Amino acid sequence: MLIKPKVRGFICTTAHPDGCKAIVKEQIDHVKAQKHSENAPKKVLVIGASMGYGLATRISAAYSGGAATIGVIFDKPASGARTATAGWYNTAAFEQFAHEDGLYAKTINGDAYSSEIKKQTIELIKNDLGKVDCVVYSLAAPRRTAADGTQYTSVLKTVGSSYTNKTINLKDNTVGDITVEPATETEIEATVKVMGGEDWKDWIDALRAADAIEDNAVTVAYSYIGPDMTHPMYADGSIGKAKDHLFETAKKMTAEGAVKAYISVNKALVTQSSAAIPIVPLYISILYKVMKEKGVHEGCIEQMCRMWNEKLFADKAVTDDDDRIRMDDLEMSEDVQAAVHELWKDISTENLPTHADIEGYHTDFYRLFGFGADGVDYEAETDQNVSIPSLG
């Protein structure tokens, strides 16, 4: 079939298998070309491994240290004329390349919050690897069904009071004000349940109980802080409350002594999650312009490869005073933020092309779904039916 992008809201409902494969290959080639840490782990579990930071971490683990990787994803194969999800195609491509390069790579597909998927994953670890020495937690789901059957849905809202600032309508690239209303206490609690550290710790506890994780293994989860203009929507909003819980969970797990848990504070990038947050896409498009002009822009794979080799698994983990890995170090540098704030002050629909890299934003968005890859003929008929080797 001829596959074209179809966008609804903040997601693309189609994905291109050849494009996804080409982009995964680009990321693998980047990691292969970098200097690698000698301390990298050899048996890695990545929870949320099919897109964005999770996929980039799995690629970095496999191609930096030759790690055997197990990925947990929640994706759909093609069905009739409907394409598979981008995460499905990404995972199929990664496994194919990894196997060709002699690397162990298998995948579990299902709801990572569920006890069933935890059990399946642990069984695979025990059978194939014995124990893992690193666990990466990279879930960014909008809802969660807890072990007792309660369903929780996260919200993208402020806390305490409403907040008005500039945002962009990505459908027509118009800039205007948006007012975001505060979350209720119930909504905040639900967001913490979905995006906080409870499930991360459940995974570590389950692995420990099954003797499927090495003593003193490393585990890392991802967060974001960002500049003042995004704080009401992120760092101080409902998501921020969840990320605070994630941070406290890391400290708690480390204090228990069985694992060393880190939070990596990453750079703002175009992901399925960030595209849905008011104000943030406009900030990202300005940030892209500034960081590209200064020659310090990084995408997911550059971030995660640097995190893996130069920060997390350096001779000693490189952290801030709160024991967090700061991958946002380039984004939050004084010169970058000063330039972003100067552009933010008078950005409008009319000057958007000169004040922001909106083209780069849209390019990265479509690349999430396999569109815009070099060397791919998007006018050619493509077989949407692709299998993930380990899933049959």
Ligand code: NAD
Contents of the next structure:
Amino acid sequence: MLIKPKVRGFICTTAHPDGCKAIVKEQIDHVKAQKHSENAPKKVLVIGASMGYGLATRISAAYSGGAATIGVIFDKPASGARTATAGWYNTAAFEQFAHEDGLYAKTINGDAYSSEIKKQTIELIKNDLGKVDCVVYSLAAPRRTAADGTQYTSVLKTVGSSYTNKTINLKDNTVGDITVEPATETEIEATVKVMGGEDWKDWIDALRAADAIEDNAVTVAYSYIGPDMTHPMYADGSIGKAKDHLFETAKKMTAEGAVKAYISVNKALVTQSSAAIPIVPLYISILYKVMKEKGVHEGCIEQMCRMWNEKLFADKAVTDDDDRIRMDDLEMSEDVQAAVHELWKDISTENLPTHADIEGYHTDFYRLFGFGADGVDYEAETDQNVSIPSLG
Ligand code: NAD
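Right, the form predicted on its own is done, so what does the form predicted together with the ligand look like?
Everything in the complex follows now, all chains and molecules, and the chain you saw is the first one.
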């Protein structure tokens, strides 16, 4: 069938298999062309492996260190005239390329928060790899069903008082004010349950209990800090409380001694998850303009490949004083932030094209779903039914 983008709110409900494949290939080619660390792990579990930072980490692990990878994803295959999700096509393409290149790559599809998926993943590790030596935790989810059946829904709100600042309406590229209301205590607790460290630790504990993780294995999860105009919404908001919990969980797991747990603070980028946060997309589009002009812009793959080879698995992990990996080093550099603040001060609908890289924002958004890849004929009939090799 002919596959075209259908955008509803913050997501695109269609995805293009050939486009996703071409974009996965571009990411693989990027990693192949970089210098690789000698210390990279060889058996890597990636939880949240189908999109954004998780996919980029899986590609970096496989194509930097030649690692065997198991990816946990939560995606849907095509059904009738509905396309599969982009994460499904990305994973199918990744496995295909990895197998052609002689790399082990298998996938578990289901809710990573559930005990059943943890059990299935551990069985696969024990059967095929024995133990993993690295666990990447890259879930970004709106809700979680806990082991006792309770449903928690995360919110993107402030904490304490409301906050008003500029935001962009991505439907018509207009800039206006938005007021974000504070989360209730219950909403904050629910956000911590979904995006905090509890499930990360559940994974590590389950792997340890099953003897499916090497002693002194490394585990990493992702966070964001950003500049002050985003703090009420992000670092000091409900999601920030969850990220604080994630950080405390890293310290706790490292203190327990069986794994070395890291938080990597990554750059703000267009992903399915960040598109839904008020204020942040306008900041990202200004940031893109500034960083591209300065020649220091990176996407998920550049970030994760650099993290893998130059920070996490450098001779000694490169961290800040709080033992965090700082992949936001270029974003937070003084000259970049000064330029962003200058543009932020008077950005409006009228000057958006000169003050922000709004075209770059939209291009990246469509590429998340496989639209806009080089060398793909979007007018051609395309088979939406694609299988993930290891899922049959
Ligand atoms: P994303 O939406 O691109 O990817 C999230 C992944 O999690 C997807 O593959 C999705 O399918 C998977 N997932 C969601 N629920 C799942 C479930 N129940 N079971 C299994 N898989 C599930 O998001 P992202 O932006 O790559 O975010 C990944 C991490 O990086 C998050 O912790 C996020 O906070 C962090 N981060 C993102 C940014 C940014 O700007 N995008 C910046 C810094 C840190």
